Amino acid sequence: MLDVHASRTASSLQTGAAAGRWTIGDARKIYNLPFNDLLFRAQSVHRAHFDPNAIQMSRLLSIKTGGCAEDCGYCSQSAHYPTGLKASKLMEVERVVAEAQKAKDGGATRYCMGAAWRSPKERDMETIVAMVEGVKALGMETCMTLGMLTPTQSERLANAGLDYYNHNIDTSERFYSEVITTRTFADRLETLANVREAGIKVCAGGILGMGEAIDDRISMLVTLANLPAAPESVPINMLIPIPGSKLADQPPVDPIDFVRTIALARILMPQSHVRLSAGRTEMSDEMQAFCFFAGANSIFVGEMLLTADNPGEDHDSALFRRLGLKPMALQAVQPEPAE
């Protein structure tokens, strides 16, 4: 149970987020609090909205790999960089659904499907819709990341039952052009607006370690928190330097700075799932534990993300046992009734 001070702290922070009044200055002050005070605030907010010992588990599958026309400097799948990754065709629906069933059997409650596209072509939409319907029929939450979406595409995916759409803003508006030049920051926000308007939940976060300043990380989180509605899921990635990519030689992120960013995300977006996403293979168990204490309550499970390594189920299960964590139960997601 929270003490009076913690309750008041959590209440005031919730009020600021709900009103959409976060400024860079306010967020910077929170970020720069003494570490123990920052973690106390973040944990207080977290406990006001979530079971502090429950972690939401998602599984990610690349349904179409490589050959992307975008020049995202962090990505192994960009056709602009000699990363050695071969392009593949869009996966068959039956295989995607079979992989989703395996993920569900392994404890995942949300299934995320990603395609390396600037945006989906009309000829692929029927297959994409069938994937969403097939995974929904298993009783799982569905998520997709397909690049930019038009309002019509967003509506079609919503009608198929898509629960979440992932479209990261990656970094601050100021630093964005240092990482990507083939689409703008405004393009990212437009897709998020199209998805939200269609009634799909938003999954949007960013990447740390691309050469950005700490203020860029703060600005990215303030942008997300001040959207008309904060994203329901906020993945925070640590850059995995890909040989051949533009950002291959970036130095690693300071662990304390990373934990501070997780804590700020929790405070600015109290009701969002904050996902400890790419880069966990480079994090110690102790660093991950700090992230969970700071308010991270979602991870990807399995040995692979889209193209990068991820800690396997055995390692995650062992860490969960050591920390007394448990998988978050799936709520209000049922298979669609047969007609």
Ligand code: SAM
Second form
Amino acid sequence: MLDVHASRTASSLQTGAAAGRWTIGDARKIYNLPFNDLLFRAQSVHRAHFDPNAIQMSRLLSIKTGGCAEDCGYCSQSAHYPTGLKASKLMEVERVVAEAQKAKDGGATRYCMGAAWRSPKERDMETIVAMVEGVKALGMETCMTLGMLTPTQSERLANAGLDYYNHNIDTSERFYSEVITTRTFADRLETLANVREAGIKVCAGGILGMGEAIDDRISMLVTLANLPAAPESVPINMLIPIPGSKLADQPPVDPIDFVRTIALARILMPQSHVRLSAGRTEMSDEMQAFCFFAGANSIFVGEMLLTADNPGEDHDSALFRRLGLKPMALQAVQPEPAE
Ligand code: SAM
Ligand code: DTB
Ligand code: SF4
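Mind giving me the form predicted together with S-adenosylmethionine (SAM), seeing as the form predicted alone was just shown?
Whole complex next, starting from this chain.
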């Protein structure tokens, strides 16, 4: 049995595997520790790098909704499934900036703009750049998720001042084609490399509850942790089952398995913000509390994610009060360079 107290030195416990590389075997052993040992270890790593009671708050906006050419089995916005979602065109810059101002007034420090695209079209780049500039001028961090990016598009966004780019690998390489067939796992990694090369911070994570095995979840986290530099932000979504989508009827995720996955993400990527992402409306306060204890330190705030519901301010402020949590201040948000 792995002795959590003796198997790694205090410093390797904080900084990850000695060479910054994890094997599936190592990760599996950690994942399968007795729950109390796993959570103690995750919380210890968390405290070594972050204020344990501060939670980064991001707000999402769908700047272009629905009608997407990709066939992601979980998504309300794919044109391949009869989800009943009404598609809309790219929003106007002024409206996006006005929404960002409201999010800032509500306490969000990062504004994430998402478009239902396989990749951005050249003709849309000018508008996208203006959105980044407009939101940045409010003093917020900017994040976008627009699908696949070329090196040139990545540089253009970097020059506009984009802070983060969200591009999830979603699951393991093995399971990927069960979820999406219109692009590959390798395509995802290529965009992540383009974004990193352009100097934009990386936000990459995945979804639990799509029918994947526990080992797929572990493998997904090992892939992320073993990137040349770990993502600065790691969103862990719990599937929101969308009626009409391919994954509409998946059984719910076991909450203990969910918390274990958050803990593993924290241990494998000690300096990253681990985001308790989609699916919080179906999580009890107790489950969320366990996730925060396991090292989650970022959430999406507000009534809506992109197209689905989110707990909203009243519920979240009550939860923060119950748990003694506070919003993470913007200056503290900038992580040190991830390993
Ligand atoms: N079109 C872009 C792309 O796919 O990269 C950006 C938008 S996409 C909606 C962003 C991420 O949201 C997906 O990669 C997926 O991880 C997550 N997501 C989408 N639908 C979800 C659902 N029903 N439940 C949980 N997570 C979901
Ligand atoms: C991420 O990992 N989760 C967010 C964000 N990145 C873009 C999106 C969640 C979407 C949930 C389903 C919806 O709102 O349509
Ligand atoms: Fe399109 Fe993104 Fe939805 Fe996939 S997840 S269908 S790429 S909007």
